Each structure stands twice: as structure tokens, then as C-alpha cells.
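Take a look at this single chain, the form predicted on its own, given in C-alpha cells.
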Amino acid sequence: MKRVVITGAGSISPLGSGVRSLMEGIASGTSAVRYMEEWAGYCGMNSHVAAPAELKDEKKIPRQSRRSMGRMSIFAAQAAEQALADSGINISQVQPDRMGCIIGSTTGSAISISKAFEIMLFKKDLSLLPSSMFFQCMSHSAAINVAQYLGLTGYVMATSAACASSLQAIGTGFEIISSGKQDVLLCGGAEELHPSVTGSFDVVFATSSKYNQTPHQTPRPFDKDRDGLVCGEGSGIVVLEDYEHAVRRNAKIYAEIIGYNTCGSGAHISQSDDKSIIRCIKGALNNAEITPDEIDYINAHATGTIQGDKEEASAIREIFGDTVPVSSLKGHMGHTLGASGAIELIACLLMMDKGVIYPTLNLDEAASDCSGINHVAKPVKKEIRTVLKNCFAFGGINAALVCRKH
């Protein structure tokens, strides 16, 4: 089996464009959550907070490529360009059928889907649908648009597993490269904000609604006063590479992926389940051939929902006890859904590099049902050799990835 390393990273997040902006926001304890005045006209919505990302410089993408991109795919294309530049890879110097991309999302462009239905339902004239709109709405929109824009001709795939999408994309890329079928893959996810996105969580009572007037105080992962998640948007893309390929070109290596696992709970369509989370994490550790005491830091999924945080804390407590530092980054930028696993993994890579663990923003007092684990309350200086990244999604889909500093 081939060894797989991460050699590049790119990010568009609610904290700004680029990995530097992402890390500066996290290090300074910044919250990108705000009250969405433009959503005030929607009836039946309880949550009016979100963490939007800034869409800028999109016209640097030629119109011929951009016309088939929704907001989500533009984020993915920009993050992919950043990741490629960071890696130093010249696409033309990689065997064409040996380089591709795997980029996931919850759905296609939510904005474009909404516009398409508005045309069909209210104007009742399908001839008004732009010819490029279908390509914006497809569930694999981000993957195909990035591949077309960059001219990638190897594997092109899209994972669609809601909040686990981008971590599944990275895990799938790890498995494909380790099997020797590709040399380089751009992997990650993308998501965009729209009232329908927050509304879909709102109707199942998963959103935060108590802090509409004090948006920076939510979400509150693991906290006793948590009341739900806050939706965000953006994209995270990492460059995965065959280790020998990376060494031959003298690449900078952030970390090596040493273990991955994904599984379903079979228990509930919307509620997390600690038993299946335990199975998922143990599977990732077994795949990495390491024991729990070899993990130096756990980057939790922890979105601030009552059930989700409770079940994840229970699983971590069962496997690791209270010895391994745990934190969530959702307090800074909300839940970027299909992009969250990749964006947060990128932050983990930079924490490994700096030797610092950043705390969970808005965690003032851990809830009793989230106790018994090692919550990080302030920045901790520590050598971080091995990291566990968790993602858990609606549908009972779990994913866990283990990375080791190179």
C-alpha cells in the first residue's frame, strides 16, 4: 500500500479567504456569526443567525468556466487554486490520468436550486431557465466545476454525505491513492448559505435560536447553554499525494494520513448515536494501527446541538477518558456543513505545525452530559504528533480521520 501525505491546503471560510485568515481568526478568538437581517421576511424560521463567507474576486475565473458555477463551486475553485499554489504542483507535469479531485457537498447550489424553482413555480416558463443552471444545481457541481476549470482528467468524484461530505472525500482520496490508482487528488468540500439551508435544520429543531440578538455567543459546542447549530459556508481543499511522488519533487509535507473509517449508525435518521461513533473512531484507530493513547488532540465535530454533542462526548469519554485534549472550531465559524471536515482539518494541520491547540469558543461551562473529557478552555502549547478529526452527519453517517505530523 502507498503512503499518502497532505502537501497543500486552501480555504474560503467565514473567517476570510485563505488559510492565513482562517488561522488568524481562530487564534484571535473571532466569531464570524452574525444576525441575518435579510432573512427577516421568512415566516416560520426561528434561527436568524449564520456565518457567511465573502464572495470576492470571482471574476478572476473566466466567464466560460464561471457560468456553470454557483456560489459554492466558486468557493471550491478558489480554495483549490490556493491548495495547488501551496503545494507547488504543476498540473502539466503530472501524468494526466493520475491526477483528479474528490469534492463533496450536501446538495448542489442552494441559491441556484431556489431560483430554478421560483422560475418554474411562479413564472411557469421553463424557457427562462438559464442553460448553465443545471450544472450549478447538480449534486456533484463543485467536483465537476473544479475539474473542468483546472483541467483535471483523472478520478473526478463527489461525496454527498451532508456534514461528513468533505471528510469522506479526503478519506476516499486516501484510499484511492494508497491503492496506487492515483498520484495526486484535490479533496475536500464546499457549501453555500441560503435560508432554505438553515430552514432545513430549523424544522427538525437543530438550530440555535436563543442568541439571535447576541450572535457572537452562539453556537456553544459542549456548553450547558447550547441550543443548536449555526450554518456557515465556504470551502476547504487539501492536496493529497503519494508519498514517493511528493518526495521526488521535494514537496512540503504537512502530515501523513495514517487511518480512516466511515460507517452508518442504522439507529436514527437525524440523531447521533454514541455506539456507532465509537465503532467509527475505533475503526480509524485500527486502520492507523495505533492505540487511543497515541492521539495528541481530537478535533471534535461538536456543532452545539443537544443530542450531537452529548453522543460525541460519550464516545470520546468511552475511548479516551479525560486524557486527550478536545476542542471544536464551530464557535468561530458556525457549521460549514459539507465543507466543515476539510476546513477544520486544515486548521488542525496548522495547529500541528505551530504546536498549539486552540480552545472551543463559547464553551463557558461544560454541560453535565458532555463532562468527563478534556475540554480545551484556553490555548495550549503542546507538541501535536497525531490528530483525530471527527465528522458526523444526518442519516447516521460517521467519519473519522487520523493524521500524523511528518
The other form holds:
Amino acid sequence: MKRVVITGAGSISPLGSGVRSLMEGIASGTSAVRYMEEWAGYCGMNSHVAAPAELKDEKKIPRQSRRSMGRMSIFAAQAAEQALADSGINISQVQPDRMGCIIGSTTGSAISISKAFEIMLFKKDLSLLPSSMFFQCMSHSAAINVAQYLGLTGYVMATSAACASSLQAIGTGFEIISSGKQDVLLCGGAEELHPSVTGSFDVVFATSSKYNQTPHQTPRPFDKDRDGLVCGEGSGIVVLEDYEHAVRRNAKIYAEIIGYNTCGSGAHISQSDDKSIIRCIKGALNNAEITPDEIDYINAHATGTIQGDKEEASAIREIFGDTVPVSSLKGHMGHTLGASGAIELIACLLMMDKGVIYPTLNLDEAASDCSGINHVAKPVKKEIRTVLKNCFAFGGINAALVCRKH
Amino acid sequence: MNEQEIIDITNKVFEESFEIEKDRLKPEAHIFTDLGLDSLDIVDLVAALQKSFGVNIRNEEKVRNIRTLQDIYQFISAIKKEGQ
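Taking the form predicted on its own as the starting point, write out the structure of the form predicted in complex with its partner chain.
Below is the entire complex, every chain and molecule, led by the chain shown above.
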């Protein structure tokens, strides 16, 4: 089996464009959550907060590449460009059929899908459909747009697994490069805000609704006063590379991926459960051939929901007790859904590099049902050699990835 | 609608829908080789011309013969005259 390393990172997040903005926002304890005035007209919507990312410089992407991109694909293309530049890879110097991308999202562009439905359902006039509308709506929209834009001709795939999409993309990329079938894969995810996206959580009362007038105070992962998640948007892309390929070109190596696992809960369509999370994490540790005490930091999924945080805390407590520091980055930038695994993994890579663990924003007092684990309340200086990243999704999907500092 | 109005409206479609600079919009400009449009763009061009001129040209066979901006000006002019 080949060893797989991460040699590049790029992100568009609610905290700004680029990895530096992401880390500055996290380090300074900034909240990107705001009140969404534009959602006031939606009847029945309880949550009116979100963490938007800024769409900018999109015209730097040539029109014929951009026309098939919805908002999330533009985020993905920009994050992919950043990651590629960061890796120093020149695409023309990689064997064409050995470099591709795996980029996931919950759906295609929610904004474009909404516009297409408006035309089809209300105007009922197909001549009003732009030629590229479908390419913005497809579930693999981010992957194909990045591949076309950058000219990637190896594997092009999309993992559509809601909030686990990008961690599944990275895990799948790890497995494919491990198997020797690809040398380089740009992996990650993308997502965009839309009332229908927040609405999908709102209808099952999983969103935060008590902090509409004080948006910076929510979400509150693991906190006793948490009341639900807040949707964010953006894209995170990492460059995965065969270790020997990376060494040959003298690449900077952030970390090695040493373990991955994903599984279904078989328990409930919307509620996560600790038993399957335990099974998922243990599978990732087994895959990495390490014991729980070798994990230095756990970057939790913890979105701030009543039920999900409790189950994740229970699983962490069962496997790690209260020894391993745990934090969630959702308090800073909300839940970037299909992009969250990649964006938050990138933050982990930079924390590893810097030797500091950043705390969970808005975690003032751990809830009793989330206690018994080592919550990080303020920045902790520590050598981080091995990190566990968790992601869980609607549908009972769990994913866990283990990275080791190179 | 006079000839100049047809030229101005058509050129505006190319500027706004296809982000083509005004100084490249010469009557003899070939819409594929000079202005860089492709088959998908033609779908959007037809939709934009329909909206801008209030005409229905989606199923017009003559659309397939359009090669230059001048061809479009003449085509729209003819369609408008037929409409009158």
C-alpha cells in the first residue's frame, strides 16, 4: 500500500478567503455568524442566523468555465486553485490520467436548483432555462467544475453524503492513492447557504433559534445552553499525494493520512447515535494501527445540536475518557455542511504546524450530557502529532479520519 | 426599430451575457472564432435575443446559418419586418 500525504490546502470559509484568514479568525475567536434579514419572508422558519462566506473575484474565472458554476462551485474552484498553488504542483508535470479530484456536497447549487424550479414550476417555459443551469444543479457539480476548470483528467468523483461529504471525499482519496490507482487528488467539499438548506434542519428543530438577536452567541457546541446548529458555507480542498511522488518533487508535507473509516448507523435517518460513532472511530484507529492514547487532539463534528453533541461526547468519552483535548470549530463559522470536514481538517493541519489547539467558541459551560471529555476552553500549546477528525451526517453516516504530522 | 437600435441592443447582449468588450463587437466579427462563443452559448444567445427583441426565434432554421454579428443584425431585422 502507498503512503498518502497532504501537500496543499485551500479554503473559502465564513472567516474569509484563504487558509490564513481561516486561521486568523479561529485564533482571534471570531464569530462569522450573523442575522439573515433576507430570510424574514420565510413562513415557519425558526432560525434566522447563518455564517455566509463572501463571494468575490469570481470574474477571474473565465466566463466559459464560470457559466456552469453555481455559488458553491465557484467556492470550490477558488479553494482548489489555492490548494494547488500551495502544493506547488504543476498539473502538466503529472501523468494526465494519474491526477484528479473528489469533491462532495449535499446537493448541487441550492440557489440554482431553486431558480430552476421557479422556471419549471411557475413559468413553465423551458426556453428560460440557461444552457448551463443543469451543470450547476447536478450533485457532482463542484467536482466536475473544478476538474474542467483546472484540466484534471484522472479520477473525477463526488461524494454526496451531506455533512460528511468532504471527509468522505478525503477518505476516499486516501484509499484510492493508497491502492496505487492515482498519484494526486484534490479532495474536499463545498456548500452554499440558502433558506432551503437551513430549512432542511429547521423543520426537524435542529437549528438554533434562540439567538437570532445575538448571533455571535450561537452555535454553542457542547454547551449547556446550546439550541441547535447554524448553517455556514464555503469550500475546503486539500491536495492528497502519493508520499513518494511528494518526496520526489521535494514537496512541503502537512501531514500523512494514516487511517480512515466510514459507516452507517442503521439506527435512525436523522439522529446520530453513539454506538455507530464508536464503531466508526475505532475502525479509523484500527485502520491507522494506533491506540486511542496516541491521539493528541480530536476535532469534533459537534454542531451545537441537542442530540448530536450528546452522542458524539458519549462516543469520545467511551473511547478516550477525559484525556484527549476536544474542540469544535462550529462556534466560529457555523456548520459548513458538506465543506466542514475539509475546512476543519485544514484548520487541524495548521494547528499541528503551530502546536496550538484552539477552543470551542461559545462553550461557556459544558452540558452535563457532554461532560467527561477534555473540552478545550482556551488555546492550549501542545505538540500535536496525531489528530482525529470526525464528521457525521443525515442518513446515519459517520466518517473519521486520522492524520499524523510528518 | 431602426438598424442602429438593432445593432445597439444586439451588442448589449454580447456585452452583458458574454462579457465581451465593446471594441471587439465589429459587424464582421465571427461569433465562434473571433468572439469565442460555443454551442452552449448559442442556446443562451437565442434566449437573450428573444428577451431583448420580444421575438420567438428558438425554432427558426435560419439561426443555424448565423456566423457573424452582421448576420445577427440582418436576421433580427428580417424577423422584425416579417412581424410587421
